[in-house]
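The form predicted on its own is given below as one chain in structure tokens.
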Amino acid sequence: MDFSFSSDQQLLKNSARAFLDEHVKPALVRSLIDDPRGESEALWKEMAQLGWLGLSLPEEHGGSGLGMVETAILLEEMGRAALPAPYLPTILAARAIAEAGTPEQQQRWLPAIATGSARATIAFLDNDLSWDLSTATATRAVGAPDRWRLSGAKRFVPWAHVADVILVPARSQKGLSLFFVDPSTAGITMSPAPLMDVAGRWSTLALDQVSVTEMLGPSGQVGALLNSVVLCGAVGAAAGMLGAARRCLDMAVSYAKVREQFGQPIGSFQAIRHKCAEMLLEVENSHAATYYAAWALDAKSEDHAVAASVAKAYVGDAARKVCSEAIQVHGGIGFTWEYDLHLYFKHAKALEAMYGDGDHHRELIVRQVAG
């Protein structure tokens, strides 16, 4: 079996690496930390022109019709750059619309997302922060078939403050449903929710009788759709953590070659060499887990759910270990705000919690394997 990238996939990876190395330097990431929006509009437009925003969207809606493997390639490179942008939340919302939206909903949102003129996100979590959405969603939707009122709270909604539409799961009379919500609608209170990743943006939404008129998918029957999107988010987050871990490994190896102690590079010391070797092992295992899971999602293989959970659980642990070990290799300078290692460590740590942490996905693996 050949697990290497195709020529087109390798070209995508190389071009993404070159673009991000040129346009998303650590200085830009640091400058966006204090920016109210936290992202670059010009960079978002350039990503759209490169076709990244429509990479996995259907061709009839302005996309390229590619799959999760290509998306993971991009997300790995974005993780390597610690890119602050609403890319993953937007493409997950677009995936949900592409899978369950009416032709009118698809035509309204998908071309706009592909061209960079619209951003979207999904408000998965309620107050108890459980990713078991079928049982944990407490937000309520009350109303008639053409108008509902949503009440409840949504936690850690990524990039909600820049979204043009938020997909909100809520429990209606018929069961778990998914609604299109305009962030400017009366009754929504949005407040920032700081996380470890200082370059990321999350919000808490308080919904008080928010009036909505549009639903995505069949009423009361979106549990399977949401679970599918969460699995894609888990693999996407694993790719981002893989990129951050690979960047930290590269920085550690480079530093070990030039930092001297007792008249010789610290990379010549057995302890440092073994540490770097163990970091490389974790990165390569993470690569295999991530891209197998991405392939399994594209192929709709029988084990795609297990593969996605394995990738998210394993890469979360591995990235945390690799990034923290890179700091240890650097010694005191690795802990300082002025050094860039913390950007990648914090980026990976924030992604570890998104779309289900390791404990959640290990529980899913047990359920799936045990039947």
Given for the second form:
Amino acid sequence: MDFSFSSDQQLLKNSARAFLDEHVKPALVRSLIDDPRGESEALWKEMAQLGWLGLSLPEEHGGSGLGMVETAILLEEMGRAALPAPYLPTILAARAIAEAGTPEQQQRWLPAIATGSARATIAFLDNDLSWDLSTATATRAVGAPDRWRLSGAKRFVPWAHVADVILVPARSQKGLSLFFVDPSTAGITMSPAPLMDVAGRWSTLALDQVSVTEMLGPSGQVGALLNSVVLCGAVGAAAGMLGAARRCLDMAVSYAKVREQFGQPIGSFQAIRHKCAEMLLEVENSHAATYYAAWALDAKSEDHAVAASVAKAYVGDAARKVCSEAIQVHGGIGFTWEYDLHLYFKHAKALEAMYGDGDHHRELIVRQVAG
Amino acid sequence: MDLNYSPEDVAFREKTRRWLEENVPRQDLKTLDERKAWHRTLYEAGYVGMLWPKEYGGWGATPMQQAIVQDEMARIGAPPPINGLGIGFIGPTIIVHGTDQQKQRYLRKMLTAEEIWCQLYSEPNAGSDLASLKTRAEDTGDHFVVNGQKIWTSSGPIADWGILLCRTDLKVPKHKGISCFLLNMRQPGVEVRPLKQITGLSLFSEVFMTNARAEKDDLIGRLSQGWEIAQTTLGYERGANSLGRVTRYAISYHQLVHAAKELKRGGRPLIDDPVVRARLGKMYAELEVQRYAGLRVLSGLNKGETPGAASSITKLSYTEFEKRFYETALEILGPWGQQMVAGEDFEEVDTSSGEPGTFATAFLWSRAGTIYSGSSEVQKNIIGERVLGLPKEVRADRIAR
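And the form predicted in complex with the partner chain, for comparison with the form predicted on its own?
Let us now look at the entire complex, which starts with that chain.
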């Protein structure tokens, strides 16, 4: 039983922190706000060189074969920097391909993702907005056996506008299936769904008789695959929220040490100090929740699904509280666009809604522990 | 990072489980003698004083082994050993600060519960501000004479000995004039009056000392070193109890789920109500996070790390959780949740968490945790100052007059 990071894991964390502190300063995040892509190609290439894009991919496809714990370490640091990049959607798609793809599909996409020449995403949500994909997916796939036409609407697809491939769940005659979709195919209308997070981008996809030729995973039976990818997304999002929350806590504590009112630092007042103590409690509990769940996914422990839902539900609430209270500790300055707090506040908020919100995961928990 | 239990820990757990299944008393322990006998059985089996060094009669076990024992005892509903305060706090204080003579005299009888111990710290006007305590000890040449009043003394009526904080020097600032003694509770100058608490039980007391006698040999550390000694006592690590505590919550949670399946409102079981489900989901998430956080602290302890001030985070976390948990339970149970005795018509109001009783009892009990052993507000001050490094507050008693 050892809950602390191994020396390799600690090294990964330290190097990620050092890299992001140097290359992803708030000024860079802000400079991408009005950028049409909203991300930096140079940064993506550097992340590939650092081995981050292939971190969890199999070694035979140019990856490092590491697990969800290492992935969560990176995602926490990325959340701490509010890094604008399609990292989580890309690795989730890669995970699905690594798990269910044919050798050809893996060869086509995984090395390209690991080297930074391809980005990917998964279009989970339909208009229904439920993360219970096996019942909620209304997008239709008509045809067979090697050519289908997809029609429907996909909502809030992260980073679809820069993706080289979009994995689209759709209902075929055989049931829920997953399709490789080239975003440039005729019949796809993609429009931005602007959100408050400056480190994320969403798109709305209208699919009208979109011609596709390739399926990922067993025809009509990808419910389990998609659910497991959603759980990875949930833990990944928890890690990102944890990072954003820790950043907000650090900023609040630093500010409370130097900001003076009534002739003394505001951190000496219990009203502020107790808030900061509660924020630390939430951050530490979120750390335990995130990394327990990440480990449980890697170890395929009996409780891995519950643990992933626990992490998403708990950290979502905790991060919202911590980031909000950080604004409160700062007072007026925390409400300004100039001050950087809102970058992390908004980033955590956006992740809260993805891969199942708290309500969704609390229901999943109850189904598993109470029936 | 590896959250699997080691093969040794798994084997130890199995051995402990078997031993408990064979040895746990079949009937409730009613008398003090019965509880002492059970304590003694636990001690001889190696399950009490586990973290104490072997030279003082302990077992030199690992924090993980101790946590496993507490976990297994919670699982099976075994009665706890009785001298918890002595073995958890007072004995370790004597081991660190006591003389050889004191160690010889007190430690073994503490371990075997031949002598029961209590803690004489809080006073009516010295709660969170413990250092303002007023109980006096005056040197008469041969011994010290003690006068004053203590309060919230757990195990007061059954205690043979107490660890006492009292003022020995009135001329120095308040933190500097306090000394620490071991006080014989079985003497004419010590009167113990039970205090009835909101649960209706009397598990703690007021203690009145009128010309009570404290021996010079029973001074712990140096004269006026009492505050420093109290700090090490209060700083005792809280990690090793984490698994057992969470297991008790988990048992209680599943009892609540069971009750929510049995109870109907508007013709359908409560468990089918989305509002109830959302509450149950939130509580389970919080419960599991307590477990994960407990494992994290435990794994650190097991590697010899000392969380120090960070143990305040643990205490704050689980005591506040416990309140939210039983509040939620009572909201779900409605009027049933308020019953102090389970009736035959609905036995599901019983919970095994904490003291035996109903959810109502556990709900009342849960108010204690955020007050005793340093209130939540004190813990937040400690976290703010010593973990986060926030500036100390300006306090009236720190301003030079």
